[in-house]
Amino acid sequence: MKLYWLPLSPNNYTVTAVADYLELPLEKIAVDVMKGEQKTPEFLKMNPNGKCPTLADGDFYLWESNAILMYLCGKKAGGTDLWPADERTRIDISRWLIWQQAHWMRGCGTLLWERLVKTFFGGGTPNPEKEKEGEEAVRFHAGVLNQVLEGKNYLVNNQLTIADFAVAAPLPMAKAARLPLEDFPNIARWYQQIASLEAWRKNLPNIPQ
């Protein structure tokens, strides 16, 4: 399998971390977005959205990071507790994967863009209105996450699943992007467990603090 990815992007290194956790070999191909490699006809045949990560497994192409996480679990011989066979458990995990993309990453992603990525791409200084919008979204959804994690080690059935990997995606950049998470101790406690995983640590980029 080949993974076309952006090493600095949270939803990208989450995929490589899960692949390493499952001991699934991936050929990682970095996409140079500054050169527009994601807009070439060759890339757009694999992913018409022109975004990363994109997985190529033979002639099967898959985009959307959380879909890739589920697919990788399906490739693990004998199955994996990261994506248990029980239907209700899978629905619960899927709920968190949808929440991560629809709500959590929307708020965190706004602050990551305004306070980190925007300058890198020559987009100028942070927009105060966008920062305010991002902070409000992060605080609200962090409150939801913090409440759910009360007395729990992990999000679903109190065991590690791909839901934990996905929701943890922006947190390595929390300090650099000044995500407002100081008032949510359950998130900090939970993330320390994810951060201690070798598969997680080895896939994180060097993040300026």
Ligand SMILES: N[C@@H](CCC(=O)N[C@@H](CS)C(=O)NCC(=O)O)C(=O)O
Second form
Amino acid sequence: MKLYWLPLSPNNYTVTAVADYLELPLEKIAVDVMKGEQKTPEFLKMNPNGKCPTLADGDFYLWESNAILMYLCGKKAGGTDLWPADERTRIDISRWLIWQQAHWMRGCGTLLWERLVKTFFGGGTPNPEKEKEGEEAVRFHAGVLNQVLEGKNYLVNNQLTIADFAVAAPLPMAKAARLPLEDFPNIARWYQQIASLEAWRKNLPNIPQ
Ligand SMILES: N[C@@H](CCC(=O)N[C@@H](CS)C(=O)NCC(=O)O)C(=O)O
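We have the form predicted alone; now please give the form predicted together with the ligand.
Now the complete complex, all chains and molecules, led by this one.
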């Protein structure tokens, strides 16, 4: 399998971390977004959105990081506890994967962009209105996450699943992007466990703090 990816991006290193955790070989092809490699006709044939990550397994192309996480689990011979076979458990994990994209990454993504990525790409200073919007969204959804994690080590069935990898995606950048998470101790406690996984650590980019 080939993965077209952006090493610096949260929704990209969750994919490479899960592949490593599952010991699945991936040929990684770094895409230079500054050069617009994700918008070439060849790339758009694989992913008409022109975004990374994009997985190619033979002539099957898959985009959306969380869909790729599920696909990788399906590739693991004998299955994996990251995506257990039980129907209700899978729906519960899917709920978190959807929440991560629809809510969590929206707020976190706004702050990551305004306070980190925008500067990196020479896009100027943070927009205060966007920062306010991002802060409010992160605080609200962090409250939800913190509450669910009360007395629990992991999000679903109290065991490590791809839901934990996906929801943890923005947290390595929390300090650099000043995500307002200081009032949510259960998130910090839970994230320590993800942060201690070798597959997670070795896939994190060098993030300026
Ligand atoms: N929801 C998508 C987000 C994909 C996405 O927005 N990728 C960004 C990097 S985080 C990208 O490739 N941006 C390049 C561009 O839009 O030109 C996923 O989780 O895979």
